[in-house]
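The chain below stands alone, shown as structure tokens; this is the form predicted alone.
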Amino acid sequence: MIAHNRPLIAEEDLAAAEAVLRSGWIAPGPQVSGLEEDFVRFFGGGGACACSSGTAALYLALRGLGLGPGARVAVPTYSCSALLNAVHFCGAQPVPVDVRLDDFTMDDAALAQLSRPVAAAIAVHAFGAPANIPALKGTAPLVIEDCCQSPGGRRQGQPLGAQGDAAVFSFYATKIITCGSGGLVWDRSGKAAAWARDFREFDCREEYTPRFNFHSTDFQAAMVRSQFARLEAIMARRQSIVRRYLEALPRGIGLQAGLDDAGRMPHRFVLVLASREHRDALLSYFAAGGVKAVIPLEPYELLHRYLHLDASAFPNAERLVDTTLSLPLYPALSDQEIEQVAELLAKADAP
């Protein structure tokens, strides 16, 4: 069975981690600082704070931007529960918003139609698809770009993460670059990242205020730095897999919009089918052919369902959970495995 996800740990990644392990310094140190500097150089300025996970990064970004108890924070309902967790742990109130049917990102029109204003919005670049940050900023005073599925992606020549008030990244095992778990906050002014670093440095302080150990480690940072250095090659490999799948795609089967955009860092190859029955039939079809396809998000995982809100207010997300299917897309796929997936896709029945 071809796995849906599999990290590519290259020899240079192993060497980078091994060098740190052999150095005797594995706690946060020069590699963590170096990773933060890598992101500052990538964005051409600002500040960065590496941390223990993408969820921690999101929490730190929210707090670093001054969001806390009483703040209403818009979140795309077709997304990960980590968004709810980060907002709740700030004492703020998550406000689910429906998503666009074409690219699965937060619907700026739905955001603008909320009955009460929000203090901020978390804009997820869903499976690598760029959210419309300028449109969202027309309604939300602050926008945090969730780049956990899109590092290296670009929109109109700008790197994703550069247009919002802060950006967060994840280095979890299924993400574009990984060290198993980890995260990072970046912002243009550097103020949110500075707050995050201060909060992260919980020990040996002259004065006490509640903080938390959100540290990453140097061997994790070394792995991420090794992969970050070849981010363009990772993007090129993912885009080449997308092109092969697009060649094989039968007429009548839809896709998440923009998969073939030049600036896209494709995280998932998501089919959009006509019905739940067709989706389930293809799920079984790929499994029988030795390919693990997955349903990206189950209905119960929609954020508005977790909060027991009226499902009729989120028609696009409700439709997407019934009709989407994700195929394997990652650099660790061999050429033979890519062909196996493509050949199955070419023979998949359209309604």
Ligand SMILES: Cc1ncc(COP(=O)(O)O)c(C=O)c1O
Second form
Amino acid sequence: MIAHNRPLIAEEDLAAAEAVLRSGWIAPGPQVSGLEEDFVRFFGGGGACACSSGTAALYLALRGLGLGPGARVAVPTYSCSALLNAVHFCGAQPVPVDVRLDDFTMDDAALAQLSRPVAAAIAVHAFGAPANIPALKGTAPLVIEDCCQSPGGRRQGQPLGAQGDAAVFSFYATKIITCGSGGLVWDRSGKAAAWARDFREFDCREEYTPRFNFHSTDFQAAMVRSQFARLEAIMARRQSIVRRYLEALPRGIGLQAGLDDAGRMPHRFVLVLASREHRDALLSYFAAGGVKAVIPLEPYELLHRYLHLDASAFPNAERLVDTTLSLPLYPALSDQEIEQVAELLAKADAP
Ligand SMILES: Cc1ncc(COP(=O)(O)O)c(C=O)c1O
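The structure above corresponds to the form predicted alone; please give the structure of the form predicted together with the ligand next.
Complete assembly follows, chain above in first position.
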């Protein structure tokens, strides 16, 4: 069975981690600072704080921007429960918003129609599809760009993360670059990142205020830096797999919008089918052909369902959980595996 996801840990990534392990300094140190500097260089300024996960990065970004108890924070309902966790741990109130049917990102029209204002929005670049940050900024005073699935992606020539008030990244095992678990927050003014670094440095402080150990380690940072340096090559490989699948795609099977856009960092290749029955039939069809396809988000994972809100207010997300299917898309796929997926896709039944 071709796995739905497999990390690509290159020889140079192993060498980078091994050098740190052999150095005797495995705690946070020069590699963690180096990773932060890499991101600052990438964005051409600002500040960065590396941390233990994307969830920690979300929490630090929210707190670093001054959001806390009483703040209403919009979240796209078709996304990861990590968003709810981060908002709740700040004492703030998550406000789920429906997503667009075409690219699965937060619907700016639905955000604008909320009956009460929000203090901020977390805009997820869903499976690599860029959320429309300028449009969301028209309603949300602060926007955090969630780039956990899209580091290196671009929108209108700008790197994703550059247009909001802060950007967060995840280095979890299934993400574009990974060290198993890790995260980072970046912001243009550097204020949120400075707050986050202070919050993370709990040890040997002269004055006590509650802080928290959100550290990552130097060998993790070394692995991430090694992959970050290859981001363009990773993007090119992912885009070439997308092109092969697009050639094979039968008429009548839809896709998440923008998969072949020039600046896209494709995280997932998501089919959009006409019905749940068709999606479930294709799931079995791919499994029988030796390819592990997955349902990207199950209905019970929708954030509005976790919060027991009326599902009829989120029709697009409710439709997407019934009609989407994700195929293996990652640089560790061999050419032969890519062909196997593509040939199976070419023969898939369209309605
Ligand atoms: C969009 C999004 N935001 C945040 C997270 C949280 O990242 P992590 O798993 O590193 O805590 C994830 C992944 O799980 C994610 O997909």
